[in-house]
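The form predicted on its own is given below as one chain in structure tokens.
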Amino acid sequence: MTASNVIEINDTARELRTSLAKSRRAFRSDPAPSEKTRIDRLNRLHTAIFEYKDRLIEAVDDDFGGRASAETLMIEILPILEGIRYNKKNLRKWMRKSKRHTPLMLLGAKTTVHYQPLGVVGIVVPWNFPIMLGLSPLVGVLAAGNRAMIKTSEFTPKTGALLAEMIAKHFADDEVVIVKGGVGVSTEFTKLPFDHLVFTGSTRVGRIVMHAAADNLTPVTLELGGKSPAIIHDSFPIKEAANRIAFGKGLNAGQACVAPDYILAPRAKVDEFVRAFADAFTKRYPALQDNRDYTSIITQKQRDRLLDNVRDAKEKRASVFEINPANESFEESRKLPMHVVTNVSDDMLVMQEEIFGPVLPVVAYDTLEEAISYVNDRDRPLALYYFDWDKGRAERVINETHSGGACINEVMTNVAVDDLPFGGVGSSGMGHYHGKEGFLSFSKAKGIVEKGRFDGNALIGAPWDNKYFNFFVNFQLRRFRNP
């Protein structure tokens, strides 16, 4: 286990292909890893995370220019450890052949489904959660018996370098490979003929990745985010909704693909929500500039983009409420106060693009039907959040809207449940990972028919006017006469 696990920034497409070919040769030498082998790989990943945990937390803090260690531990480290434990617990059951119904025409045969590893899986990691969104899919990849190549984000270089060191120490260079580099390397990476490709990022880049994968007919799992709404029913306590939403929107300063992107609030309660949200946010973050609990924006470019969105909203006559509890200046900082935007319209940037930061538009609605239509008139989001104690109405909202996942009276935590599939729909992505769905995504479900010594086809085959065939056909037609 050496640093050859790591492909540096200046490697060419040829070197990437060479690394893929090496991993593929290793896979072919062991195309059906045993449960013991798979658990050994998961155990090594578990050991590596515990060994590097503190250093990884520090690296993320450095890359962001300030992120709470508690956030990184809660959002990035613990869910992976939970996922490893869950996969190990269920692996034997998932690996079993699945018995299937055998039709009468195959009398004497048995039919099963074998779950076979795909081969080498590529994983493209975004900058917002550079540990979890690289290692969480890796858990499913290893559990399913595959090998992996992981492209880390150039915007979190210290975290990427530490992950490379960690992987090189605990895995052979034909088991898991870390690829570092910028946009050019990412482009070449997505062009590789992987057996499966996992990409997490924006919808715009997701289209480019899918196009690149299509040239090789590489199947993809795309996690693309989008504008995830939070609907507050008129009967739900506004203060309670604001408290729960502030928890999710404050995490990573809103830089999360499943962060509440905009609020649908009853028209008469918009101002009440703004006040309650400001109070809830202030209690969590009484100051921002030197507060170790409040995360910085990843780059100055991203900070400028968010401020441009706010300026655009103001120019188009929106009302913007800056939540800056200590009245601090942020001109020389990558930190950014929370901005709540009301009186929004569809022509504003905050309502056209995924926000990915501490900006929260609030849209007024009059009826629940109107709120549901508002969501359905737009691209399908990665997550939807609904606040209502009435279970019947909640079920209606879940049934009448489409989203990758959903929470009722909660935000974001569906992603932390490893027994729930995580994935988008439409513009928010395709495919799933986590838990059993991850195992299935990274496996080929191969249908097998196995026939014994008795061959029924010898009796009913051509010439087709033989008595056995006629008996069989007439018997089947009688069985199927009624619907």
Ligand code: NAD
The other form holds:
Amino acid sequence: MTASNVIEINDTARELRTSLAKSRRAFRSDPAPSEKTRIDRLNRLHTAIFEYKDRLIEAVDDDFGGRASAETLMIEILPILEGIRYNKKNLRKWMRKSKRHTPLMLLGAKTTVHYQPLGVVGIVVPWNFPIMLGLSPLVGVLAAGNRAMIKTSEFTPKTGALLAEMIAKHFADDEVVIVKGGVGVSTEFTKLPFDHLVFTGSTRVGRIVMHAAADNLTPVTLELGGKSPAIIHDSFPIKEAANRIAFGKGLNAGQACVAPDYILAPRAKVDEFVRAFADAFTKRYPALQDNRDYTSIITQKQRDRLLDNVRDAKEKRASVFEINPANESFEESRKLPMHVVTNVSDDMLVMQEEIFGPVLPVVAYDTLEEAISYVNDRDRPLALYYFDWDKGRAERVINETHSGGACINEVMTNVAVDDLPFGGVGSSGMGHYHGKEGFLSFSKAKGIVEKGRFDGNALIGAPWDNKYFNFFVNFQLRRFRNP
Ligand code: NAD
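Next up, the form predicted together with the named molecule. The previous block was the form predicted on its own.
Time for the whole complex; same chain goes first.
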């Protein structure tokens, strides 16, 4: 456990390759870690998080220039601890060889699947949940018996430095390595011939990363973004929907991959939604500027981007409602009030790009078919939220739309359930992690045939015109006569 499991790149590519080679050598010396070893690694991660949690909360707060500690605890720390516990509890069952059906041709043989660790897994982390999005994949990676290299985000340097210190203290430098740095480092990192690469970030960079991984035929899990809609059915109480949506949209000031990106509301109820949402938001955040419960925008550049999008919408005749409960000025601030945008159209940036901040466009619809088509006409989102007490209609919406995950009468919490696979579809990503699906993603499912002393092939093999072969083939053809 030395400081060398922290790489601050000078001669980037060479150091990264050296570090990967070291981890790979260590993996080869123990290619099938026992349950006990894996649990020991998970326990060490648990201990590390407990030891560092207060400092981690402070570091994220510093990086954001104001991040609600309750949010860091609830969204970043607790889910990892929960994930560790869930993985430990199920590990023995997941690691067990799975017995499979053996066809007649292999009479006397046994067929099984072994779940084998892949080796060294790379993990690339974005800035918005800099602890959780590094350590949550790590839980699955370690449970599946792998080693890991984690590239933290350049926009959360304090958190990255502290994670590096924490990992160096609790893990050997060939077990888990933290790599800090920006796009240059990340570019070299994603070119490494990992045994698997987990990338969490934007769809644009996801494409670049997948190209880089393709050169090594490295399999990827891409956890990307997109525009996650929330559809409110005409029969659903608007106030209730607005309350539930305000809870999710307020978290991290909307800087979450699964934040509701836009609302599809019945045309006659758009104004009622705007009022109810403003009330709900105001109750949760009566003031914003010095309110430690309301998170800042990560960088000035991101803040400018969000304001540009709002300006663009206004210029194109949208109506913008700024929810600024205490009527504060935000001139010199990294905080941003919530903006609800109505009368939106497809030519506006707010309807083209992922929002990722406190801006919420509302699209009016007339029929449920129209709302479903609206979603299906666009890129497949990471999540879809549907508000309706009618279970049949909810089932229909789930069946007729594609999204990485979904919640009914709720937003975002699908991410928090370890027993649910998490991952996008189409331009919101590919592959899954969390729980059993994470274990499977980071394992090779190796199919194995084990023959005993009896060798049927010795009887039926060439020269083919023999009685055993003829008997076998005729028997099989009779078996398969009917579809
Ligand atoms: P980003 O794509 O800009 O960066 C993510 C990571 O990729 C960073 O570590 C960065 O250093 C690295 N990177 C940047 N350019 C690169 C390149 N050319 N080659 C290789 N690596 C490169 O994303 P971000 O701004 O940090 O995060 C916001 C995005 O992440 C949003 O789109 C959001 O939806 C998405 N996100 C998705 C999930 C999910 O689980 N699906 C979770 C959080 C965030």
